[in-house]
Ligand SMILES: Cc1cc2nc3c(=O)[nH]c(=O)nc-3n(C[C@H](O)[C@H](O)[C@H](O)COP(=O)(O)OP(=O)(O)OC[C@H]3O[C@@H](n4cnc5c(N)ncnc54)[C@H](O)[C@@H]3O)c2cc1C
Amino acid sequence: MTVKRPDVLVVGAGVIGCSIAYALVKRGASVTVLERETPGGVTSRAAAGMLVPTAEGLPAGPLLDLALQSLAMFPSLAAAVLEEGGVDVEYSRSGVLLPAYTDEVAEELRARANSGQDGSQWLSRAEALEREPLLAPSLHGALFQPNEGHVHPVKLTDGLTQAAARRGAAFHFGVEVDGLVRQGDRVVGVRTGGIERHAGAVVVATGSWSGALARWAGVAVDVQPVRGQMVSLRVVPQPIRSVVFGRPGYLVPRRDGTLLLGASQEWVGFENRATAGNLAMLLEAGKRLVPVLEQATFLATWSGLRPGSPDEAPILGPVRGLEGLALATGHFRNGILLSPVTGELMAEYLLHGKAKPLAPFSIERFGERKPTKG
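In the form predicted on its own, what does the structure of this chain look like on its own?
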């Protein structure tokens, strides 16, 4: 049995898959998205939604350039998703503050501010406490980046889904892909149970589960799940306005008055569960940043699986030897941040063959991949 052939079939409806679908339908392409769970799956829905390339410490180079390009796209994307999808993604250019509690960290952060490369500002202790009065008073100062902020990751994913669907994208949830349909060295679709779904091109955007391509076509995709655990708290009144990125731990204020506290990094395979030990670690880290959290109301804890590549950069673009197949995975900690630019660049490649911007993120950087014969 076969079904109607779209221009592009996207496997995975996390924020990356949904962003690609939206970018494609804006350009007039017909798109089908397949997802075995719900929009956002177990990764995008578990994210904090930070848009903070400065805090992430991305080194100068293609990844930082990609992140800054994507960051600049959020105001217009948020407006478009609200208009077309009817969802307010709660984009906030709140700024991000990196507090220093030791001389060593203060010296490092001050040097970053003095470099003048990313618009960051060094705040003295008094200036930092004026901006965020509830920070622990033992701080020496802070680095502040006013151009960064946060977004609600669930609402972003849902909004992209709604906007893409209203433009004609077809979303099918509860559908698990178990193989590729090939004609020689060309991928012409996927298998879902006994159904063949044909398409002009196939995009694998399945995050930590992208390694399934080894079973489907003998192509090793170097992506491993990295568990991250989060905590949600409520403090009245809201204790901070900015994202506070500490060592360890970070805090993200939400519009509803809740506060997100994250996040761990654990290489535990596909074991996706919250643990008491990490809950204790996160709460302790939060209290060191903002002591008033001692009195916060605990709301919830959860975990997600980030798709981590060996160099912590995404894997984007074609797979040599498998015409018609593309990858969009491995975004690690920056899936939300990189979603707009990933969608736009992948759409330009899929529809117009513009592969050059994706070259630094090709799977070939990890060595040649030789798919098995179809």
The other form holds:
Amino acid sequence: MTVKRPDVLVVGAGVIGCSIAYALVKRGASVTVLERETPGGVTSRAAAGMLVPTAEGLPAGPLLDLALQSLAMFPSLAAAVLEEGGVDVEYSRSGVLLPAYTDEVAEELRARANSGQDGSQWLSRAEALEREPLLAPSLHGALFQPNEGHVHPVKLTDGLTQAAARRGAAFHFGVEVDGLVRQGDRVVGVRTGGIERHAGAVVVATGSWSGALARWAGVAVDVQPVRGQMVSLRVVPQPIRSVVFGRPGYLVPRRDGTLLLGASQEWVGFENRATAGNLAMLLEAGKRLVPVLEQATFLATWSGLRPGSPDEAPILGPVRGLEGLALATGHFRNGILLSPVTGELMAEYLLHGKAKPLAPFSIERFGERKPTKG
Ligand SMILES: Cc1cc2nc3c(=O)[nH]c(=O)nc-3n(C[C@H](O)[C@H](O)[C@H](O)COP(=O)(O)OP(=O)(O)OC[C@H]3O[C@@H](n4cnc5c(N)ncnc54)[C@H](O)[C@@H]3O)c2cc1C
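The structure above corresponds to the form predicted on its own; please give the structure of the form predicted in complex with this ligand next.
Let's see the whole complex now, leading with the same chain.
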């Protein structure tokens, strides 16, 4: 059997790999995606789906610019994924509210609103309670950012998968990449078991597992797994309208009436499991923000491994000395938010050589990389 060599082979079918695949097939490229597990992406399916650069406190600079560019893409992406993939990704511009329960936090958030930089507004206590009446009433006020919101991360990844597949992308699940096929400095494909799969270019979008490139080609990828644990609850009626981003803990209202409560941030290697201690911590944080959660029905808890880079920004683009290979990893806490822009910029780079927008996110910002000889 002869398998046609695709233009691009993407390793990893999380939200990042799927977004890249969709952006590539939209431009007419032939694409194969290899994923060692099931559809959905190990970390992507664990996320809360917040689209909240303001709440995340991203500092002014290339990462914030990238995040805002990506945020602006969601309305059209949601419409395209519904039309082409048949999946409603539940994009909502619900706004995000950051309540202040101490003078210190109130002062900090008020200053942010007054700086006028990001369009967020300071709400007095009465205004905040008018917006979200079930917040714990001892708050001093809140920062409100109306332009941000949330999306359903599982539906987003599924929708991108369907939309890309309907345009011809080939997805193979249960297929683990265990090496690269090289001709000197050039990467011409990947190895899966004993099989060589050739492609015009290879993209490593393997999230927390991107460190495997050190085994495959001697290139250290500065990504560490950072565990996050989540909880889902049900309260009738849904107690909040916006994302509520506290310290600690955040709440995300889902369209089906469930409420997500997140998330821990732990450096425990690849130990991907939810623990009793964190469940208790999250429930306590949620109850402090919205007291009626005391009476909520507990639905589920789960965990995921955020791909964390040293500066918490993604690693995008080429690896010097490995022509034909590109990286799209390290999206840490904002991979769902950054997925549309990552797909578009990576596709422009892979098909048209447009590397400039990716330059601030190059792996070389952490030092020169010297791949082993191929
Ligand atoms: C609890 C939690 C809450 C979060 N909340 C948010 C949020 O609200 N907003 C936001 O923007 N982000 C959020 N994130 C972060 C976001 O989920 C990640 O940044 C994003 O999912 C990373 O996507 P990815 O495609 O790189 O990784 P993944 O989804 O992990 O996909 C990588 C895939 O590569 C596959 N793979 C690995 N190695 C191989 C191999 N050798 N061969 C084949 N396949 C391989 C893996 O099986 C995996 O499915 C959250 C994360 C967590 C854990």
